[in-house]
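Okay, so here's just one chain, in structure tokens, the form predicted on its own.
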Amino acid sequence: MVEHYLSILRDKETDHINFKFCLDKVSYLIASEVFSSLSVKRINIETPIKKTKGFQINDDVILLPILRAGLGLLTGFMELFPKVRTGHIGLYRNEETLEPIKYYYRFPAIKDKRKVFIIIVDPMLATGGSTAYTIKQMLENGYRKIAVASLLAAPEGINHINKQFKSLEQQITIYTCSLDEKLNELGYIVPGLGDAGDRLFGTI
């Protein structure tokens, strides 16, 4: 199913309506993989037949989409687990240096950081600069359980994140639907699918 929808997303003839439709579908598939690493606790429940043991998610899940394209992957996460909360971080890329610049940041109030599982959401893991910047912000704020959910990734982006955080004791897990070939001279993923934000919102 991922390959099916991803092929439609890659096609330059796909309009923004069908692009959003397919991105929503893929978001459920990605979310199910990311959520498989959540911690659970045993609880007592009662079925119509008898008392038994069940499970309840024990993590405080925070979605952190990187604006604006990250918004396109939220549907599956929010509908599969409605208790998730959502922060936002706005970054844009300096087209000369390719470095991220922050212009917006909002995050939910947290009582116990030990139970927080942060999912950074960005469809395109290209240079890795924006994702690495966001991971660093989370680590500096005391969060330790972090995952990255992406649609496509370039080897350069994966390598950049591995290099930046290789000394960490905990593992930062990256979930992606496809590890593409490379980045081009403009820093775009090849073969990629173009600018995910523009295609999602019809601003091409």
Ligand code: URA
Second form
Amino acid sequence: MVEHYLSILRDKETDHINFKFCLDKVSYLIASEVFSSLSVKRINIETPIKKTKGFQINDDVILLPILRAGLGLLTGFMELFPKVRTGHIGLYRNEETLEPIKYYYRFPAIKDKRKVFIIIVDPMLATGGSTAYTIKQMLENGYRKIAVASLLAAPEGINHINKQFKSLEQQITIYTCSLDEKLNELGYIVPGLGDAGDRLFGTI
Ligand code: PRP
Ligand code: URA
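Can you return the structure of this protein in the form predicted together with this ligand rather than the form predicted on its own?
Let us now look at the entire complex, which starts with that chain.
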């Protein structure tokens, strides 16, 4: 199913209506994979027939979409587990240096940071600059359990993140649907799908 929707998303003829439709569908598939690493606790339950054991999710899950394109992957996460809360970070890439520039940040109030599981959500991991910036901000704010949910990644971006955070005690897991070939000279993923934010919001 991922390959099916990914192929439609990559197709340059796909309009923003179908792009949003397909990204929504893939977001459920990515979310179920990322959620498989949530911690759970055993609980007692009673069916209409008998007492038995079940599970309850133990993590306080915070989604952190990187604006704009990160918004396009939220549906699956929010629908599968409505208890999640959502912060927002607004970053855009300087077109020449490709460095991320922050223009917005809002994060939920947290009582116990140890229970928080942060899921950084952005369909595109290109140079890795935007994701690395966000991971760094989360680490500086004292969060330790961090995952990244992406649709497409470039090897350059994955290497950048691995290098930048390799000395950490904890693992930062990156989930992606495709490790593409490379970046082009403008910092776009090849073959990629073009500019995810523009294609999602019809701003091309
Ligand atoms: C895109 C994309 C990522 C970023 C990835 O955002 O949504 O956030 O680029 O590139 P990087 O790995 O090289 O940092 P963009 O800056 O185009 O902003 P937008 O989502 O508002 O269009
Ligand atoms: N951001 C995008 O939206 N697409 C790319 O290929 C790279 C960064």
